[in-house]
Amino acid sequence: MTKLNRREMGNSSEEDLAHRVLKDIKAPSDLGLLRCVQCGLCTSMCPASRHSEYDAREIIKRVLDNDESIIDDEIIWNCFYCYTCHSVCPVGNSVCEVNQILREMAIQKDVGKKQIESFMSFADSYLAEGLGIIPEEYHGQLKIDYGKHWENLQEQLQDIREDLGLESMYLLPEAKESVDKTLEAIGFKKRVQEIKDVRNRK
């Protein structure tokens, strides 16, 4: 079903959750959501379904049943985005792509903003440096996980880059300014502030 055909549908069909997902800009035109036969192949191959209460087949069933509570359900945040469900689906559906859209719907509500607030330190690094770097608050855990290897990397990173003939990983001021303007124009700064406002209201 093409996006044009979706727009041509009557208002009643466009109002349900499945059609709102299909109309989303992130939904590919060939997403087989409405063709789902609930065969369960997605769940049988899904690592998130194997290691948590996440059930890929159930996610799609709830969307098709117009169950709006799925948007507020924390279970949608267990998807790894590995696209295994996508690769095995016989009708071309993709639970991970549906999940991405459900998460964006959740982010429009405070429940979704709360789910991603722990990543705000990464957002701050984009705003401060114009690129993604591992925030200092995660260094302690990385030191536990990687021991001396992490310490050596941190201490010798610039030397290693120079040995490899790489320039500084940090942007030149003019490039940083350009990135900053882009982040402003696309609404990134506004979104970050909205998420922080939710955290501050706790």
Given for the second form:
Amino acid sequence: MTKLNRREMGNSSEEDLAHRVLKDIKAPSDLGLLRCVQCGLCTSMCPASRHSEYDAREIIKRVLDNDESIIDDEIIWNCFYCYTCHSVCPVGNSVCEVNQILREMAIQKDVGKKQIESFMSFADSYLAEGLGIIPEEYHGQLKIDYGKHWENLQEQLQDIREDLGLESMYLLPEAKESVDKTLEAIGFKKRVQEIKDVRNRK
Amino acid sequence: MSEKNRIGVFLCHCGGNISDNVDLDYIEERLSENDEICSIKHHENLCSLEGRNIIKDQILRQDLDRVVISACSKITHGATFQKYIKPLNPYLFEMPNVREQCSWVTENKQESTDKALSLINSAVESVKYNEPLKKIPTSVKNSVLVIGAGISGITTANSLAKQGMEVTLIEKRPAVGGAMVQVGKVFTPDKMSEDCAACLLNPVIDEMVHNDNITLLTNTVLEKSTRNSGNFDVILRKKPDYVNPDKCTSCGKCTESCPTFAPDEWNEGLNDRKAIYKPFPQAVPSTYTLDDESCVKCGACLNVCPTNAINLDAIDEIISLTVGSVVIASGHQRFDTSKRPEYGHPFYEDVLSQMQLARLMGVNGPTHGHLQVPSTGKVPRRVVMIQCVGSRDQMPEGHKYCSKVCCMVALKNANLIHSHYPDTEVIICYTDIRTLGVYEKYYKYVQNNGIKFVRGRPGEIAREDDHMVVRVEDTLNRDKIEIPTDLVVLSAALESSEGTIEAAKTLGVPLTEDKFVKEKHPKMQPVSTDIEGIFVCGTAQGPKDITDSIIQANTAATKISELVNGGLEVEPFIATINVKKCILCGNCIENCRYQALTMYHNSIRVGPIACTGCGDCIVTCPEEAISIQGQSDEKLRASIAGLLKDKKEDEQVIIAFLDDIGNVSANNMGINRVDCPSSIRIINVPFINRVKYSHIKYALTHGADGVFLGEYPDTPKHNEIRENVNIMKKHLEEDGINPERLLIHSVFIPYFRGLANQFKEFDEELQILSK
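Would you mind giving the form predicted together with its partner chain, to go alongside the form predicted alone above?
Time for the whole complex; same chain goes first.
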């Protein structure tokens, strides 16, 4: 027997999960979250739903049910932002954007930090050069995925750029300094550090 | 006003709606200082019969000559109180709206009370200028144009004709019957069976054909319509009669000889027809017709026609008529499913619409009623129906509304398939099944017959080997499924037809955001339109089934009968022209957007039905010969003076002149309890151009801190009005008044929150300005 879930009266509040999602800065002003009728159109088109336990419709159901456990649930990390659900929803809802907001809520807790901690090398290369460069540690997998051609390109990138008459792709010292200051000012550095710290707390 | 008036003021509590937030005792005390007010009475609900007795009693006892009813909106209750002030002339009263525009939008009771007093004062001052008026009786011509000969149009035409009216029924297509004649079978409320549509429709069509009061014109559209007092001068265009209906014997030889093919509309393009053809065997009129877009004019038909009925050089006919009323019954069309390519239309031959399925199942259809998969010619092993295609869909090109009939259509066709082909499985993919009222019993009946239901909205259809698969989540058990199927049927939305949109445009009738003909009031006046004398019925007004269409069609006929038999009385607030001053320059005629003014035997005539009393003509007249009855400049000035009469030292007052749309928007603010600064004092004017510079200057020099003009911008006069405001601002500057104190802003009925914000911002700006 499953436990009967009794819903007490007088608990409806503007502070439930759905309203917190709607109030999030990332939520578009006309997000159709509350208009969802659980038709399942998103799930039927969603690649993540097709190939994993993820169910786009169910994400929304749990948010509407004020099921806080979804923030800790690893399932929200299965979405890879293809935006198909977003582009087909008949009521203007967007599961992927709701996911992004849920993930940020998870990041505020340690559970989400753990999910993205492994990507911090991207942040490091950004902090070091002021550019979005693929970190060294991913090169091995990329060689396997893209093959010899990609490896050659990486090795000879400098020469190829010179042949094409392109200037250095790295920032000038003053630009780099300016990016660095900006990253400091907007709290990027602090955020990266906090995420990395989660490793030490394991 | 040398003589003193005897005014009665009646204060309605509105069951607490007003009295809870307005100190009516204080108001009574203040009003009693005015020696022209001879009677002040309170009542819990003035609109009750008891309230009526109190008003009547006071009028008689106190010999009142003017009445002010402090209550709610004149729009909702004006007509009631107009009757209650009998034996006074019905135009000798005013209604300050202290509910929607005061007690409901002002939080602070003291401010609310001050504002209410000011609104009542304004009404007291302005009512002194009311004149005893009479509604203007007009007569309406006993002839009607009905646009569209589907079930709605034919029903209206029959009813009107039986009531003795002369009806011209026009139909764009070559045959009458509309969608009903195509569907084959119809569902009937309270009956667990599908009925033959043609058998139900034919007697109705026969009645129309045999009624001498009805002139049927097929292949005909409305081309132009002009208002002529109470009537409409219309021009119709009838396609050339290539086949003479008097000579044609419907032998069909022409069709046999014709070498040219075109898609058969009657069968939803499932097969081809010839360029000269009869739409379907039972078509009315039964004459053959020629489609001049596909005809190559080879002349083959001419050679075989035994009665010489064909003339390929025929030209179209222009018909001009004058009618008293017009009914728009031009129906719907079905959503173009190729706008949802993920459902495979038109790439996959075996994806059909419900109407195509109906044709396929129809005994007079392309397969004589045999259900066949188009690509194989075999009976399908399984049929999957997809609901809400283009309905309940806010994506581009979709429709937000529910099309209302598709659930029943799917159930009907599913059950038909089941009863003829018991081995064929039918699955309906739905989001909600909406079978209101007794239709629910039919739903249960169909379920009982074994039709299957999947609760989920499919995302796409793919082709696999010799069949298709429908991808859908069964949302009841979280199963992501693929349903292999031979045939897919899409329940496409009902949408406003091109013909409906064109007819509305030609007649100048507004459309809703969904492009259906907009009714005067969607709840209370569902067949009237904004233009007096033009009516709407059937699916031209919105998705509905046959039964509802017939009900609405008969209602439209009744409303026309009221006009013709009961005569039409229009409000007396219309333009009057002082013939002594008028120099017949014609400026006003050109300027009037309602075509209400016409030159007639060396004088200018005002059409009382067409004239809305907007007053826009007043400013165009170089001789100041035009005025609006009962809406004098002096009266408007008195309204302003009254608003400012008891203004307190520290009180900020903004006079907001709102047009009718703005006034409704302000009422909506009240209905939705949206806060509005108490400084806002609304005066409803029929049109913003009615407010003259002298009024604005008067307000700003007699205590008003600001003047707000609320204008509905979607009129041809918009630019002119805005320009005029700029000129007025210059005048203010010349007169040493800060032009920032005058503001014009757009108003829309649904955007009452926006209007409230505008009021708030202006209120704050003025507070800064005054420091």
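Residue numbers count along the first chain shown, from 1. Quick caveat, the model's predicted, so the values are computed rather than measured. Between two forms, the rigid core is the largest collection of C-alphas that superpose within 1.5 Å.
**Student:** Once the core is aligned, please say if the CA of Asp145 is shifted by at least 2 angstroms between the two forms.
**Tutor:** For Asp145, whose C-alpha is compared between the two forms after core superposition, the shift is 2 Å or more.
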